[in-house]
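One chain is shown next in structure tokens, namely the form predicted on its own.
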Amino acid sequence: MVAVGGNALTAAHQSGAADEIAANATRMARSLAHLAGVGWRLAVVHGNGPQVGNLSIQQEEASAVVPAQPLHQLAAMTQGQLGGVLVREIDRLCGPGTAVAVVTHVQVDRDDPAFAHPTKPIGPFFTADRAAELARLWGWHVVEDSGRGYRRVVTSPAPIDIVEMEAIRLLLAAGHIVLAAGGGGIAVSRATDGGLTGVDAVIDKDHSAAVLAAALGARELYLLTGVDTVLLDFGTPHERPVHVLTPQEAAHHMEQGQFPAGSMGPKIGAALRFLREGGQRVFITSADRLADVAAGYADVGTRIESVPAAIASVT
């Protein structure tokens, strides 16, 4: 199971133009195709933070001409947008029909406390003044994001269940590379009649990847981000990489504030969830180093596991 960040498809310095997304998808597809080429069965979850935020601005700006769509519909749109781009690039390398993107619904709890505390950054970065202006204009919540500027944040409840789970299993068993729960999935809740109702939220893709990976019985979860390795004391003179963590160490660092909610926090939380639910190992690294980490290079990426590999091989 590989989780690709939305920032891997639209970098912080990019505008989100179609050619930028396509070029980034090409680089990502090379890494995924390499893993498929050495015999891995792959399920992929992609993020959509920059893209769904950009789309929401387009909706607001055009609302005097056509009705703006709710956030759960924008999540569906970006699943199709980014899933389609990645499928085409993977198929270019692996052959037509290799990759399949599944429009995926993910159940959440409407009573989740997260609805009272928006934490998920979406869209572009703004200056403090511009962010405050947009917050007043459209009722946004905005926060400073890791020293890079200010962004809108939206509700991000925890995923409970993947609705299309059986279809995903069948596609994987048939040998496809399956893209599922794109953007964390379309957030839904169960209605009183048993049907599904859209919920305005953006689910964190790393947490959805952990749920999907556990349900599939995956052994390893790869969380791709903008850095090669998890850094402790990030942005300080004491900044340093860490290549191996136990779940206990990772949880301790998170309690100490090392991993902010809008940055590395969701990845560490998702990693711990996956390990609690039966996963063996989680790797956090950049898209460019995915193949190296998968090949076992010890000085690249960050590995989180209950029993370090060296000890496990002895016992």
The other form holds:
There are 2 protein chains.
Amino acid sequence: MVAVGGNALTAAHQSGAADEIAANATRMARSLAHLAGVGWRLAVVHGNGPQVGNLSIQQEEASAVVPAQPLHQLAAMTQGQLGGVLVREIDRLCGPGTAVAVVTHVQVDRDDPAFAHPTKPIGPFFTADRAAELARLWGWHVVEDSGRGYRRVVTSPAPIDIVEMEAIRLLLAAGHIVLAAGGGGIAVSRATDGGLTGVDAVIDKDHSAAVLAAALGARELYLLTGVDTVLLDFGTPHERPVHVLTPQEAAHHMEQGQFPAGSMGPKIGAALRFLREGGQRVFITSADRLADVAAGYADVGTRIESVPAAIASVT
Amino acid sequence: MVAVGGNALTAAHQSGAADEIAANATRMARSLAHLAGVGWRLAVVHGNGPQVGNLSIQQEEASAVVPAQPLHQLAAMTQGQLGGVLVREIDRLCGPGTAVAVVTHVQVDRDDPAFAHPTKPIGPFFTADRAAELARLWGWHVVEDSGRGYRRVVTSPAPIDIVEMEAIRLLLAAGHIVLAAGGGGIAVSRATDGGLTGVDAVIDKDHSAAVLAAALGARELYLLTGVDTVLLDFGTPHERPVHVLTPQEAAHHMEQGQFPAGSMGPKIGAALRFLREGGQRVFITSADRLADVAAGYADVGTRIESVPAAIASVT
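Output the structure of the form predicted together with another copy of the chain; the preceding block shows the form predicted on its own.
Every component of the complex follows; first up is the chain already shown.
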């Protein structure tokens, strides 16, 4: 069970051009193909923050000539776009038809307090002036993000349930590498007629990966990000990698503000959720080092697990 | 096996707004749910002409601020968008998790003569002046389409093979309604490294439906369009519906120019391909009348089959 960050498909300094996305997907596919080759069953959740943000700009820029689609439709589009790219890159290494991307809906609660407070950054960074202009022009919520500039933030409710769970299980059991809940899934909530209706939100893909991993009964969850190892006191003279954490230690560091809401925070939150719901271990690392971490290298990646670290390190 | 036209999701007079698409999908889902309810196994191929055209306009309008994605990525996006809409509308009637949309790649031949002659109309209609301007600005190929105005045309090679065939079979066998090869599929061709690479083209969804139906060993293929029944001498004083055709008669009418390249032509071509590849019967009708035609009503829809019409009508 591997969750792949959207930033891993378009890095912060990249524009989001198709060739950049494909090159990033190739690197990720290499790690995934390696794990599949040594017998792993893999469900992969990719992110979509940069891509869904770019789509939302295109909607507004062209709104005079083409109707803008709502946010949940844009999230759905990124499942086709990024699911397709990852399928092609995995299939290139593992054979055609190995990887399958399932358009996935994820149920959220309309009463989730997240609807009152948009927190999930999407799309590119803007200057303060441009961000203020877009807030006025397009009604966007914008915030300063991690000292790197201003970004649009959208509602990001907690995932409850994955609608296409049975299909995902079936495909995994048949040996496919399954791409599911891409971009955190298309957010839906229960309508008065009993159906599920699209909701304008971008669910955090790490949290959806935790829900998917728990539903699959996976023992391990891998959360991929831009760094090989979680850093404590990030950006200070005391910055240092941490290789093993108990859930208690991780929760403590989170309370101390060690992990920003727009980047490492959701990963730690997702890890803690997975461990509460029966998971054994969570690893946080980069796409490039995924295979090394999975092979048990102790000097790379961050492992979060419930057993005491001293015992865990010799298992 | 049902192929659903893209025009059935955004009619020619509609703008392509999300609520229009959802309302059209609801009508289609009603027919599909009815068939599923009486025991049919259903694979559904939706079109994407209006939607992929709108996305291509957004790419160009916003290209100064966001990198334009290539056409095969836009086709992939419509699979997430429209697959998701149809899944939600079918699930509303049949229960959550019933319908599953698979992001589907369809192989084409790089040497297909279609690459020299763009023929597939996508997106909205323009005036002659505006079409000429877009051809100059954005490098589009534009043509006059069916007397209704000017449209962008793109390359539309013949589908050869559906990459995700095994996954589609598995999901159908488990009782899911499967949405596959949406918009004709993401076009891919064999690269020098043996992998499949995205190709900038929009495959005709009726032809992909014929390939899918033949690969599934389906006996019947339903092609949905804006009219209940195929019309001969369309738009003339001799205009009349035709309810039964042999492949020979259909081919003859096609040679006589009865079926325009941008609308009924591909449906008849796809029907003939399916019948050549082992299919028994093809029906052409509207989403609203699908259930009636499937139930055997003789006064609606057009049936194309190899056996003599006189015998077919009493089976």
